[in-house]
Each structure stands twice: as structure tokens, then as C-alpha cells.
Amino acid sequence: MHSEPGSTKFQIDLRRHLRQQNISDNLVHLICEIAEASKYVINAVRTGELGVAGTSNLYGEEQLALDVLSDRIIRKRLVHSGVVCTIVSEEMDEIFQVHTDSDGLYTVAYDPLDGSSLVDVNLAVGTIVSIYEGNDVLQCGRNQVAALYVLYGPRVTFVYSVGKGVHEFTMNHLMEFTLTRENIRMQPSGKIYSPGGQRNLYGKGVEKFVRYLEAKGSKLRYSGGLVPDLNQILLKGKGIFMYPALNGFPEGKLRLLFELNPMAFLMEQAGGAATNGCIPILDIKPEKLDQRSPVFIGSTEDVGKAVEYGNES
């Protein structure tokens, strides 16, 4: 069911919608705190300096000033929320322990500003968040109690799931998030594909899959930002995003904890699928914070075809 501007449902704010999901007060509070933090992040994106911070993250990548600022904004909000025991961020090289007692509290893994290198050319970027009960960071994505992303584009949108469907909210002129679409659903197949990585580094199976997509008339849509590209597929309800294993880079590029698990959770909740080419993303047991994985995510039939072609000898 989609809700359009002007309808009663369009006036439902995020907190009210969360309370209707029959989840704990602590989880409602946590998600609302992240939504509040996003208001400060978008202000930083719109007005902040685009320089380099002079530091590097746990992958050895140079951090932009906006990466560091966004990370501090979100981390501070999480620490002061009172409901988080453990924090891991793509921009931190170690686990940040807020409380040793994890009873009733949550672990949050997040990418504060995914696609930040796109800000200086004014393309859309986003925040990606994964939430677990307790303080175990290295859990399968299937154990998430909530996942969400915030897209900072022409409009600021907030898409979340607590395991009961996927819902989109849009920031209004008062900087409040109000319901735009409820129970977003994926179609089995689509004609949009977003292929990451250099094509000349694709394996034979992935190259065959791309030719299959082209033959069926799929249109290439790729901005270089995971959040806007997956948001397009999710909200249009069809298509596939992929960042496969590459020759010389068998683990691909994207991070399991900070990017793939939350996006896979959202996609499955919308009736789509996400795999590394062998098993569902949500069933991968992470062994380290900086673990990467290939990914094919989107419409179930398209993802199934990717696996089929990838398994060809």
C-alpha cells in the first residue's frame, strides 16, 4: 500500500509509525535518535567543508572531513541515547564500548556517510545503519532487529524496517519525517541494473549475466553511491544492484557489517533477495569488522539468474 501526499497516512510521523510496530520503547527511541542525527548530517553535507580530514579509516582509506564529522554526529547521539551498549562504524578502527551491561540495549553498526566522495560533485549520498540486540558485533545479518538508511538527495528520505515490512519517510519543511510509502514491495524481475566494479575485471559468469541483462533490455543506472542506487531499485520495486568478485579482488568492495547486511535485510523484507553468489548475505557469519563480500541484490528472479550464471563452469 502506497500513501500519497494529502492522504491521512502522509501525516503519520516516524515515532508514531514505530510505535505501531509493536517493538520495544528502547528500539523506538534508538531509531528516532538516528533520525534526529541525520538532520545534523544533512546540514553538514549542505554547508560543510569538502576538504580532507588528515586521517584514515580501518581500511587505510583517506577520510574526508565530512566522513569524520558525520561519524561524530551519529556516534554522539548514539552514546547519549542511553539504549546503546556497543558501536561500530566504518570510520572507526575498533569497537566503541558504551556500556558493559548489554541487558535491553543494542549494538549499532553504521556507515555515517556512504558515497562521501560524491558530495563534491553534488551527487546523492546516504547513511546506512544496522541494529542488533546485545553487544555481539559479529553476528549474522539475519539477527538484525532493525535496519535503515537515510538518503540525502533532492529530498531527504528515511527508509527502515524492524522485520515488519519496509517503509519510507520524507523530511518536510519542518525537518520532520512523515510517512510517504508503506510496505514497499519488490517485483520478481525488473529492467534496471546497477553494476559496480570494472567490467574488464568481471569473471566469465558475471560477464554472461550482464549480457543476459542487456539482451532483455535492462537499463544501466549507476551513480557510484550504494544508497541512491539501491534506493532507486527498492522504490521502483524492480531491478538488481551488483558488486561482484573481481579478478584480483575476490571479496569485491562492499563491507558486510556496514553496508550489505542492512541493505540485504531491507531488500528481503521487501520481498527481494541478496546473495554473495553462493549463499544469502544475511547468512554469512562475519569474522572481522572490515569483512567484504561480493553482492547481487534486488528482484528475486534477477538475483537467481546471477547465481545461475555465476555457477556455470
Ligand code: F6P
Second form
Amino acid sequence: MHSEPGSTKFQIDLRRHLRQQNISDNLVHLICEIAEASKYVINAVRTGELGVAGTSNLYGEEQLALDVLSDRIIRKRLVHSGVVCTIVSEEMDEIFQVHTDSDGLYTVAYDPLDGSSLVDVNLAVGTIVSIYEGNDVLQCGRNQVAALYVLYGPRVTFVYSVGKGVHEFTMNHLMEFTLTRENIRMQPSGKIYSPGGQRNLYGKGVEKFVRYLEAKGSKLRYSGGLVPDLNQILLKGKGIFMYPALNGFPEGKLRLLFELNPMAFLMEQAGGAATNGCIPILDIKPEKLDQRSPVFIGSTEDVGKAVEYGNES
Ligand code: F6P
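Having seen the form predicted on its own, please provide the structure of the form predicted in complex with this ligand.
The next block holds the full complex; its first chain is the one shown before.
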């Protein structure tokens, strides 16, 4: 089914769609709880004060930065869901153990408000989530049982996969998520590119790749927010996002657990690819919570070209 917002007579909501995926009730519940939490996050993003953590507001109350506040909102919901044993967040230095017995329970790794500094300048931001069975937080992204992101833009959209395609839901006036695009698919190549970091710090191969993209007429589309930038590529169904190794920053910037694994899972599920330049992102065995990695993610042929040029230098 492919339907534009407002065009369906019977709108399919997120819970109903999840129930059709043949997954455990616990996983349905967990994903719905995250969707619920995102309603409070968008409320904080839209109306919360743009405070800095540790400072006071007009009334002398301690103010939380939006990313810290979003982290608390989501963590609380995860803890109370009853189906999560382990939580790791981009905002926390340590693993948060909810239950020691992990039987039938999930580990959730998330970035509560990716690109949070963009809120100050009124650009789109997002929440990114990765879900695994059991309590091992340092496993390959390929083991994810679900990945999703919520994009807080002019509209709020929720894009998820439980390994059976990628589906987009849009928040309606009742704050319910209803299906707007089912089985999102990537074309083999496209003319959009989204390059992170500073170009004068790129290696020779990546610089050549950028020139190749320019020569083929690709348009630059980069806001500095991973969720909106990748969402554009996924929803247009073509193009490439990259955050390569930079001179002095061989691991690039983006974090494997909280940003790259969930996005790579979604991209592969849509028929695209994601690599660090050598191996698929989903096959990297993480060694630490805050591990970073270079990334090339998007249409398979474009990602393949990036690897080819990368190997040339
Ligand atoms: O990791 C946070 C983040 O804001 C991502 O959302 C985004 O893709 C990236 O950093 C942008 O980094 P830069 O400004 O270095 O291109």
C-alpha cells in the first residue's frame, strides 16, 4: 500500500501496523512506548526554553538542555515499559541496567535529540533508536530487531523497520501516528548528496568522489542534522549521505551505536547500503559505547562508487 497523507479512508495507525508484522507483543509495546515518548519530546522541542543544562530559568528553576530533557523523557518511558532490561543513550556515559534478567526483554540504544543545537536556529532534529534482544550492548548492528527514528520537522514523522521493510507514519492533529508510506525503497543511484564535515579535511579519495558527484550533476543537500538529511535521501529514494574520515579525525564524527547502526539498518531494509569504506556498518563489532565510524550511506551504486574512489588513494 502506498498512500499520501489524507488520501486514505481508513488510516492505519502505528500499533495496528506493528501487529501485522508478526513480531512479539513486547516489541509492539516497546515501539509504541517510544512513539508515545516522542510526543513529549516534540512538545519540549516546540515550546521548551532553549536553556543550557545547569542554568536557571526566569523563575529560578533549574533548566535542562533539550537533549538532557529528551533523554529523561525517553528513559523514563523505557524503564516503565516493563520490557527493557538495558538502556544506553548518547547522553549517558554508562549503561543503565533496568533488569539483570534479560529473558524476553530488550536493549535499547538511542540518541534522544540528535542535532539538538539546530533547535536554536529552528532547523529539524530527531530521535534515533536501535533495539536488540537480550542485554548485550556491544553487538553488531545486524542483530538489531528494530530500528527507528522520529523526525521533528514541519511535520512529525516516525520511520521504523522490524526487518520487514521500512515504513513511515505521520503525526496527525490528534497526535496519532498514521501510515503515510509503506515499503520505502531506494533506487540504485541518485543525484542528491549530503556531505558532513569540512571538505578541506577530506582524504584524496573522498575529494575525488565529491568531484565525481558534482560532475554527474548531484545537488548538495545538507542541513547538519543526520535525521532530516538521511530522511530526505530515504524518502526521495535516492542519493548518498556521508561523514567520512577527516584529516585528524580518522573515525569521522558519527556514533556507531546511537546514529549509524539504526540508520544503516533502515537503509539496508530499504534496499540501500551503508559502509565505513571497507565493511558494512552493520558488520562492525563495537568495542565501546561511544565508538565512531566514517560512513557512506544511501543508494547502492553511489555507495559502491564512494568505496571505489576511497580505495584508490
Ligand atoms: O552528531 C550530531 C550531528 O549534528 C548529526 O546530526 C549531523 O549529521 C552531524 O552532527 C553534523 O556534523 P557537521 O556539522 O560536522 O557536518
